[in-house]
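As structure tokens, one chain now follows by itself in the form predicted alone.
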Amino acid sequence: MADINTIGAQFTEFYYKTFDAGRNQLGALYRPTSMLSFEGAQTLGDAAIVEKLTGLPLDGLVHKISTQDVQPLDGGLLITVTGQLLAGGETNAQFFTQTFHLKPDGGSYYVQNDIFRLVYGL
């Protein structure tokens, strides 16, 4: 088995390349049962947090990665990223937090549980 901080690297390198590009691909990663909650309104279900994430109004928009922990959780992952997001070519950062729980799935994770926070104040 892979190290965990490789797997969550190369999970968190995959999830916000994805997202910038097109966060409609990012549906693969979730199941009916993941939950998602993002500035605290909870999603439920792949669809549903697939619908969530593109409607958002962040066009052009560029995650860039801070920080990055990893442990493991009842035999999958919890990763917590932090980082700056930049949107439409502007030039001020908005600060954020998230985390993952990835449990495994064959021989691969999906997202069980994912919390995004914007942080404010910094």
The other form holds:
2 protein chains.
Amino acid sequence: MADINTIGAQFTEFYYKTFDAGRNQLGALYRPTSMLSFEGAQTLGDAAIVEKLTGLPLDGLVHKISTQDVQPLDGGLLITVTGQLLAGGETNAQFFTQTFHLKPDGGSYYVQNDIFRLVYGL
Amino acid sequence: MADINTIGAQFTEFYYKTFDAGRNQLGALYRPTSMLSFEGAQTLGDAAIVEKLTGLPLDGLVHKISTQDVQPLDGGLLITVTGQLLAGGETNAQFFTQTFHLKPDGGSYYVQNDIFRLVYGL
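Give me the form predicted together with another copy of the chain now, not the form predicted alone.
Below, the chain from earlier opens the complete complex, with every other chain and molecule after it.
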């Protein structure tokens, strides 16, 4: 079995690649019990979360990960990412932090908790 | 019973007030199973965590919370904070993000997971 740092890195690579290429594909990562806090707005359940994510005005933006920390959490993983949201051609990045709690689910994992915040101050 | 947002706010207020006034008092919040990732360095257990925190060159710095998100997590709480570390008299803040997983423990909570990262880019 892969160690949690490898699993965490694989998850975030897949998550942000999918987010930037086609957010409507992210639904498979969530379940009806999943929770998203996006800039303070709370959304419950995979269907509502995908609707929320696909409705965000982030077209053309790309996530670039700066740091990633992974800890075990009751058979699952806790992951905190910091990084930048970059617009095409722009260098004026917006910093963000995102925390995922991945719960085990029959050999795989799903996102039970998801908290996203932009970090201001530039 | 207080809602999780109230509990979360009480916890972070107490945590940062204690951190800024006397970090050696933070040990009561952790247990032997607790994990800290501080700028990528991992520490296990309340005794080692207090030693790590008290050894940080942060004297005179004050935490100022910008945002705080709280979600339920298996009877406990998941909290992600963003904020600034301010030196006395300085306005040139260092931004940080910190994530806590609080586990229930007989009517109270302790910190099982703790991930801290500075957010660069200023």
